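Let's start with one chain on its own, the form predicted on its own, as C-alpha cells.
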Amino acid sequence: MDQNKTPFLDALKSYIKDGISPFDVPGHHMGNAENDFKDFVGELTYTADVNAPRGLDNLNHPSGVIREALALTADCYNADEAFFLINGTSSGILAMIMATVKAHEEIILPRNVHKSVINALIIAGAIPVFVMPSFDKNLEISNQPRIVDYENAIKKHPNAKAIFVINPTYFGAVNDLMELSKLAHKNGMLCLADEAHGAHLGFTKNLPISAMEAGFDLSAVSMHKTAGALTQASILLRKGNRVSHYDIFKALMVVNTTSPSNLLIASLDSARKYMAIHGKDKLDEILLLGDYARDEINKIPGFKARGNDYFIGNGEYAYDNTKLVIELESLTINGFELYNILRDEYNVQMELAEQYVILGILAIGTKKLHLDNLIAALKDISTKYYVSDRTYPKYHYDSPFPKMVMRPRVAYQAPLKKVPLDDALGLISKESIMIYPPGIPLIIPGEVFDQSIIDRIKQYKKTNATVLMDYDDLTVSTVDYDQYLANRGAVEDKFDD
C-alpha cells in the first residue's frame, strides 16, 4: 500500500477549509470560544478538534477515511487488521482479554504485567496462571520469564485459552517471540502481546522483532510512547483467523468512548506514515545515539549504563537498546532522589526511577542535545554525591511477588476490611498497589500480604516515589474473609471462586 497517504488527516484538513458553521459538539465550535488553554496551544488545535461530522467517518463504525487509515496501519505493522485506540493501550489490553478469555477460563501470563491487565482480569472474570519473571538482583527489576516456565505452565494448565507476553518489558527485556507463538498455537492457545513499549519494533533489523512478525494473534501497541503519536493514541493489531473481527469489535464497543478525539486519530494517521517512510533510518540513528550515551555515562564515576550486552549476559533472549537503563553505584543518593534532582536542578526528565536505577526512553524525538544535557548533569551530580567506598543495602526481597489464593474479580467484589499495613500479614488484598510509573502492581486483588511485600511498600513510601494505593495513611484494603464466607452461599454468582 502507498504509505505516503494520510487519508484521515487529509479529510480533517479539508473539513477545516470548508468554512463550516458548527452547531454540533464540542461546544467551543471549532475554536470560537476563548480560554487560557486555547491561547496557550493555539487556535488551530481547537479548530481541528471536531467530533464526527460527515466526511470524517466514525471510529466505532469505520467505512471511509478511517477505514482506509486502518488498512494502511495494518499494512505498516504486518497485521491483517488494525483498530485505533484513543483510550490508550490500556483499552486495547482490556479488549484483547475480554475478547478471548471468559469468566473461569485461564490465561497464562507473566506476573510483572501492567495494571491494565489486572483490570482486564477483574472485568472478564478470568483466572490468571502467573509465570514468574526472571529477577535481576543487581538492579532489582523484573525481566522476562523463561520459555521453560511457559512450557511448564502449559503442561499444568492445558485448558488455558491464551498466553500473554510483554514485548518488551519496561526496561527493555525481550523474549523469544517466535518460540512462544509456536508453543501457544501448538497447544491450541492464543498468543497475545502487550507492546505498550514496542511501537518501534519491526522497523529495523537492529532491534528485536514485533509480535505480528512472530505470528501472534493480537497485540496492543502504544503509538504515543515511541512512534510519535499524541498521548493516549494507540492501536490494536490482529493477525490470522483465530480471533474474529467481531470478537474484537464487540469488546471495543464496551471500552471505547463514543466521542473519540479526531486530533488523536489524525496523530495516529500521521505517525504511521512517518514510521513507514522514515522509521528505519530514524531508529538506526537513535540506536547510535544510545550507544554514544552509554559510552559517555560509563566514564562517569557513580553510574553504569546497561544495555544489550548486560541483559543478554544475564540470560535475557534479546534486548531493546532504545531503553537507557542507568544503574547507580557508590552514590549517597538513591534512584528516586536522583530522578528528582535531575528534574529540579537540571531540567532533565527521566521516565522512572527504582532504588538503584533510573530509566530513560529513547524514541524518534530524542536529540543529541538531550543526551548531552543528561550526561553533563550526571557528571555534575557525580562530583557532589559519589563516594568510592559507598555501598548500597541490597534488599533482595524473599519473593518479588506474593501468592495468589483468590480470583481477582472475586477479591475485588468481596466485602472490605480496612486494616493498617502492618496488620495485613496473611490477609487477602482487595486493591492493586503499585509504583507509578511503571504501573506494575506489587500486589493485586486476590494475593496475600506477606512480610516481604509489606516491607517493600513501606520502603517505597519512605522515598519520593509515587505509590498508588487506596489510602495515603498506610491503610490497605483487604478481604473481610468471615463476611465473605457468610455471604458466599447467598450470592454464589458474586463470590464464586
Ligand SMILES: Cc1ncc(COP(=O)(O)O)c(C=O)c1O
Second form
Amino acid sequence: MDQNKTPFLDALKSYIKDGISPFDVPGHHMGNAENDFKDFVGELTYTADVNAPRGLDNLNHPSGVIREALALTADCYNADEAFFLINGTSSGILAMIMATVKAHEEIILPRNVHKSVINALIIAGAIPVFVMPSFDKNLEISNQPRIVDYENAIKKHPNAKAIFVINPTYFGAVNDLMELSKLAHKNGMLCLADEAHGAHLGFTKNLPISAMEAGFDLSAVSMHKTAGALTQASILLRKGNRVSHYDIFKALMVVNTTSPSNLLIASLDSARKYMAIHGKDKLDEILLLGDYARDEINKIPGFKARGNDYFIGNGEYAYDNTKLVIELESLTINGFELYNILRDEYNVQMELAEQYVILGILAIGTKKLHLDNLIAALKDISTKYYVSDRTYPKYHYDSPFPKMVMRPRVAYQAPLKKVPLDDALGLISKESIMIYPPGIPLIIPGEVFDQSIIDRIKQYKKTNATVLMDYDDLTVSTVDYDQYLANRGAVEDKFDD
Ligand SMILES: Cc1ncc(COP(=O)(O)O)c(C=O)c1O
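One more: the block was the form predicted on its own; return the form predicted in complex with the ligand.
Now the full complex is given, and it begins with the chain already shown.
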C-alpha cells in the first residue's frame, strides 16, 4: 500500500477549506468563539476540531477516509485489521478483554499489568490466573514472567480463554513472543498483547519484534507514547480469524465515545505515515543515541545506565533499548528525589522513578541536545550526592504481590468497609492501589492485605511518589465480609453475571 498517503488528514484539511457555516457541535464552531486556550494553542487547532458528520467519515462506522486510514495502519503494523482508539490503549485493553473473556472465564496474565487490565477484569467479570513476573532485586522492578510459568499456568488452567503478554514492560523487558503465541494457540487459547510501550517495535531489526509479527490475535498499541501521535491516540490491531471483526467492533461500541476527536484521528493518520516511511532510520538513529547516553552516564560516579546486556544477562529474552534505565548506585538521594531534582533544578523531565531507578523514554522525538542536558545534570548531581560507601536499605520483596481470594468484580461490587491501612491486615481489598506512573497496582480488588503490602504502601507514601488510592489519608477500601456474606445471594443474582 502507498504509505505516503494520509487520507484522513487530507480530508480534514479539505473540510476546513470548504468555508462551512457550522451549526453542528462542537459549539466553538470551528474556532469562532473566544477562548484563552485558543489564543494559546492557535486558531487552527480549533478550526480543525470539527465533528463533520458529513465529509469526514465516522469512527464508529468507518466507510470512507477513516476506513482507508485504518487499512494503511493495519498494513504498516502487520495486522489484518486496525481500529483507532481515542481514549488511549486503556480503552483498547478494555475492548480486547471484553471481546474475548466472559464472566467466570479465565485469562492467564502477568501480575505486573497496568490498571486498565485490572479494570477490564472487573468489567468482564473474568477470573485472573496470574503468572508472576521475574523480579530484579537489584533495581526492584518486575520484568517478564518466564515461559515455563506461562506453561505451568496453561497446564493448570487448560480452559483459560487467553494468555496476555506485556510487550515490552514499562522498563523494556521483552518475552519470547513467537514461543508464547505458539504455546497459546497449540492449547486453544487466544494471545493478547499490551503494547502500550511498543508502538515502535518491529520497525528495525535492531528492536524486538511486535506481537503482530509473532502471530498474536490482538494487540493494543499506544501510538501516542512512542510513535508521535497526540496523547490518548492509540490503535487496536487484529490478526487471523480466531477473533472476528464483529467481536471487537461490538466491544468498542461499548467503550468508545460517540464524539471522537478528529484531531486525534488525524494525528494517528500522520503518525502512521511517519513510522512507515521514516521509522526504521529514525529508530536506528535513536538506538545509537541511547548507546551514547548509556556510555556517558556509566562514567558518572553514582549512576549505572542499564540496557540490553544487563536485562538479557538477568534472564530476559530480549530488551527494548529505547528505554533508558538509570540505576542509582551510591547516592544519598533515592530515585523519587532524583526525579524531582532533575525536573525542579535542571528542567529535565524523566518518565518515572522507583526507589533505586529512574526511567527515560527515548522515542522518535529524542534529541541529542536533551540527552546532553540530562548527562550534564547527572554529572552535577553526582558531585552533590555521590558517596562512595553508601549501601541502600533494599527491601527484597521475594513475593511482591498479595494473594487473591475473590474475583475482582465481586470484590469491586461487595459492600465497603473503610479502615485505616494499619488495620487492613488480612482484609480483602476493594481498590487498586498503585504508584503512578507506572500504574501497576500493588494490590487489586480481591487480593488480601498482607504485612508486606501494607509496609510498601507506607514506604511509598513517605517518598515523593504519587500513590493513587481511593482516599488520601492512608484509609483503604476493603470488603465488608460480613455484609458480603449476608447479601451474597442478592449480590450474585443481581450483579455477578
Ligand atoms: C503497560 C501499560 N499498559 C497500558 C497503558 C494504558 O495506555 P494509555 O495511556 O494509552 O491508555 C499504560 C499507560 O501508561 C501502560 O503503561
